[in-house]
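Below, in structure tokens: the form predicted on its own, a single chain.
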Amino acid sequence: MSNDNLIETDVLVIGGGPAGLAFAIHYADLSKKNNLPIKVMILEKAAVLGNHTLSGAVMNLKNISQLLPDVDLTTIPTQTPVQQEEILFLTKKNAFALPFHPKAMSNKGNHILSLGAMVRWLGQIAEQKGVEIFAGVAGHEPIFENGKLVGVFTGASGLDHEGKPMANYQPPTEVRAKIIILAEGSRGHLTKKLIEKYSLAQDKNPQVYSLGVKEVWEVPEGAFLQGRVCHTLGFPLSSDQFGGGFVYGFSKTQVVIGFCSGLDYSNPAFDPHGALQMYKTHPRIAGIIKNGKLIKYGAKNIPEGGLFSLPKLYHDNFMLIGDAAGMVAMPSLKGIHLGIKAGMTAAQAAFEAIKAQDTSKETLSLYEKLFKDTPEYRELYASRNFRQCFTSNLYFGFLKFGINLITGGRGLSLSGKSKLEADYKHCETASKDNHLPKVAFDNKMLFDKEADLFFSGTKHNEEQPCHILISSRDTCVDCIERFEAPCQHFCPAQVFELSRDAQTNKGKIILHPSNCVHCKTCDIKDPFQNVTWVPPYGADGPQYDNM
């Protein structure tokens, strides 16, 4: 990167997953094809691509296919097709398969894959198109002139824990754009400030989410089929909570584990990665990995509120993609393929605009229109209303979901819009009745959080101001008299400790940035709205490798 404290480009990305890169790579395209210079960047907070990137993930490639026609699919990195697929339900002890399995969750010519190995790959072809990508590099703040998005200040660095230079203090830089297209991932920080300073999610229904936690084992050949495609529903759920597992066979001898709970449960001592770990207790789990050893870990949130919930995705000078624009289709649970579609219908938004010399909102709004215009956004529709059926309970969710398919997604709501509410309106007042069972860990096969987090490969400079921040301490005393700090069991990283002073019993919590794994969950969940994420240096965070 220069090292002037400007840089200017014809088109900025916030962030190089998946559907930023789609975005560079078809734009870059076009560019080409009609004999444009191509003035592409990427800003990717990870220290290399994919290190930031998880998901499950199993993928339509299809979409790929369009991105790239004349490239051999094979040659994505670690890819296996799916072979075998059964949803179950778990009791403690037992395990029931489902007497149907339902079309938006099949996965018939799939694949299972590492997302930030495609993501790798991605990057390389990106890089031969002509596309500028900086990695380990954050943006950091959003830059107005007139009212309008115009750029974005990356982080500072060389500053002391609190905010002051030091002798190795790099000032930000200016990174200027005629369109910035924010592509980074699931509760954005600059897409949040966006949504809220231009009011794009005026009329629509709160974004929710869900708390994936994943592990993936090394397991003897046998134990569980490559190509396997196991989900779960019930255990160690309780009836009112959404949420479920999942076991993939990754290859001959690697075994993909997870479980996402929904983060609108209301009692404050539920842990998301102690579900996990309690999942792993139930036979059939325990099976698999009973002579297998953990190799990574890691935990994303998940943006599951459904076509309802997606914002305007458009303003003058900018664009939001993929997960940052909560593109995620239920119940399948997928949002690669849609963040792939909205990068291309977005490139060719943005291709237009800059040929014409107008990247007014008017302009742009061309990118919505050809978004509506594709099977994806189809996929949307048919599952609009599916989140809201599961907001109680699980059994009464499988009825109304029932008539969502009997009615075409529309459900019960007689405007054919139901109505979500804010996951962190969901919290209960603590009392001995939230209490859940504790996991006997053995750091073997159940892992308490420190000792998982040492396999999620999370390291920060430990010089720096905290980036996870908290607006009032009095309000965290709030919080601990009434909720006992959810904060210490919603986080999967253990960011957030409560401590006691032995003679008064009063509470405080100690915060450990450093063990932080980017999920976000703590500025989604908190039940005051009390605590922020925000980025650390460039290149800090988890190094999920092939997660």
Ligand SMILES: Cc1cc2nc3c(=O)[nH]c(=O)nc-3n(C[C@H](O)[C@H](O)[C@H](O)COP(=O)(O)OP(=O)(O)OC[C@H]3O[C@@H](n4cnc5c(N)ncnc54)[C@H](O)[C@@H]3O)c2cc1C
Contents of the next structure:
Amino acid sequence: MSNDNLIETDVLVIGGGPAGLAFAIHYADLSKKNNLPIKVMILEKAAVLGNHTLSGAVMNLKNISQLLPDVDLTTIPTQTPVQQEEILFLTKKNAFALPFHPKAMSNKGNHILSLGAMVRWLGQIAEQKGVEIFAGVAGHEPIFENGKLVGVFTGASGLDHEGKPMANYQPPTEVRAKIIILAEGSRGHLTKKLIEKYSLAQDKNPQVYSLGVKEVWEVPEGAFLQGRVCHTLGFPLSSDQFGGGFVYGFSKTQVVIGFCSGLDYSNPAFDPHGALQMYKTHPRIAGIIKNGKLIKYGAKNIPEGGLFSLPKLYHDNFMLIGDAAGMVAMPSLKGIHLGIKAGMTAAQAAFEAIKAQDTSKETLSLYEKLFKDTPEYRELYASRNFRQCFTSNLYFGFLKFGINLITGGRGLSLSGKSKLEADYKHCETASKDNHLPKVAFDNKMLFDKEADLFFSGTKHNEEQPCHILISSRDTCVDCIERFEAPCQHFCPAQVFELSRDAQTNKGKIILHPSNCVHCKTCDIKDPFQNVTWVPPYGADGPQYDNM
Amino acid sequence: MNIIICVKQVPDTSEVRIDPVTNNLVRDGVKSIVNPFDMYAIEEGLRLKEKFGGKVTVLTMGPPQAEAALREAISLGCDEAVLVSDRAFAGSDTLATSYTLSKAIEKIKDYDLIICGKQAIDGDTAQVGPGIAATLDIPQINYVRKVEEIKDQTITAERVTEEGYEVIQSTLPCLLTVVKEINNPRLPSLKGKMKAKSAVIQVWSAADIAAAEDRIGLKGSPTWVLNIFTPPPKPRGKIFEGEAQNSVNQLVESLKGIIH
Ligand SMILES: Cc1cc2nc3c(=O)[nH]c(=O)nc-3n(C[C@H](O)[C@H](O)[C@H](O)COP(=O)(O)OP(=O)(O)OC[C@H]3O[C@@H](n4cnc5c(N)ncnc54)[C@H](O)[C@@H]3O)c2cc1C
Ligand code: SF4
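Can I get the form predicted together with the named molecule as well, since the one above is the form predicted on its own?
Zooming out: every chain and molecule, the one shown earlier first.
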């Protein structure tokens, strides 16, 4: 690699979500205060900041005011204070309000907002503070030297389907930094490599995930109160499945409808996108959107394993923050303010390390030490065994959750640490019993994947190597035989198509990578771990703007 | 070889929505992009520079925001950028625009080749490129799909016609307008994006390019737009099928009906 393609900086942040931006802002502030040069750079794979951001989002704003004490928080776009909240248990036709509202789930004082809009807002502030942000650039490959991470390569472009350079070939850029911050969000592909290489998840529970599938609807005024937050349990999931729906009154005429499905389900035919469509057939939900119009669609994973699934947060020259590390508090399903806090504490550690010219793991351990002393860490601690309660049965889960509340989160296990199993290990053999009731798609209220996908705005350069890597096509044959290709169901963007030979009935998977919305479910849930997600060309992918 | 590329910033039509109530185009919040055809012009300019050396200057006329289009061109590898921007240019039609860009090109001086996209997607007139060549009084080759050779101050290129293609040779300096088939544009690298961020964009006013007052802006724009409409599609041609002798006779008969 010629030096022509080399960039050097002090701190390189991979991912411009709330965690990465909070890190960069706080790092810039600390450097400025101490008259040190501000050399921090963010790479974000979305074409525009916020375009790959998808959240609820009901947000606790307290850490934004810590991060930006001098900024008027009413300038955050799209925010609306929570006015009303409820938790409903749905049967097929009815809805019952939960008689109590667990304190850990209360949203009093929180705000409903578009995280994408907030991320763009934070991005402007960061740039004013001297942070260099490059959108449309993905971190592709880690660079190691003497066994230590020293930078990343961005992706090359101008490659044909086989990966051979064409006339418009552009080589990767090599970015070297003293410290690298992994803020890639859930199931980051560089993060995954680093966790493996340095065994950062040793002795931890494996991470487990939920796939959140979300739509934004324009509705007539009065259809759903602005500022209302509704969470639901039950329909359309059976009682052995973890998950639930959410409906947020985003503005007078916009409502957010989403459904999160725990990926530890075992029915290979289960379809998280189908679950959202089925959810909308419930009279309670259908009533809200019946005169409305779909305006946006998207899907993204949430790491839900909690404290015991957090890997070690640092190593020589790098730190993990936010969803990349799995910092989501359950059962409130909140990660934004945790990511911001993690970003701030990591910035403190990075600043000290750069100042001392020592970026070893010993110095960076300050990050974990500081983070353990935050209210956000205590939030994770309090719910440390939450997700473990719900691995078999919803009702039994509530019983265990109740015991958890009484024992201060400890539960009944002797060690105080309940175990989890990776999502991909849950998969039953395919049979007729697996088949789920069919949704009557009308593409007015109930959208099939293809129609919904249009509203994600996703697009990919057609001329590039496929970014969904399949390790072994033979394994696909086994998988089709045993499980009837769960990928065709779990992918919310119809990237995987099972095609059968008319004569032999032999199955084959056909890929449509340009449909991908970067949710990473395939990387997580494939029962043989046969699929690896890598970033396509920079700027490719969904165009979420306000999700 | 020094190359000038003319680009235009246009609204991203893939994002333009129609207001269901007023039926007007909703341009609010719509991203601006470099006119897609101009991306092929940029790519061709860069490839020629890679082959023959020299410098690529990218030029646009537009409001201050049009600077973004120039930065994008720099991120792809263009060396210099000029924005001609002045309130006096407001309301320019294709004639005034051609004149203004020509004046800027005269100020840039030393050029061998000017490359434009075949047309802009927001107006579809395809007049500015040819207009520049006419104003500068230099030869032009339009709808170029391939540059075959550049040698001894002459260029040989293939241009697309409705029936096929023509091979045209011209002396330099010369202006080309290019079609999509000519190449496959590159994507910016991080290094390129970084250069673009810190690049200095020269901004020239009407006075800087010594533009005559009555030839720019509304004053210099004789075009009157009466109506904008989609032309009706060409009717399908008639196909005479069957045995050769028979269809030839039929063809002759029907031609007799048209030609008296
Ligand atoms: C459906 C759903 C609902 C949620 N609801 C809430 C809620 O109501 N309240 C709440 O507090 N939290 C909620 N969360 C969680 C919250 O959204 C996350 O915790 C939060 O977004 C984490 O921030 P982050 O910066 O760590 O990651 P992200 O927001 O995921 O940002 C990571 C960024 O990194 C980029 N990136 C990834 N890899 C690369 C790479 N290799 N190179 C360059 N860029 C890269 C991505 O494009 C992305 O922009 C919800 C999540 C989901 C999915
Ligand atoms: S291919 Fe994988 S990452 Fe892309 S949308 Fe489908 S499941 Fe998600």
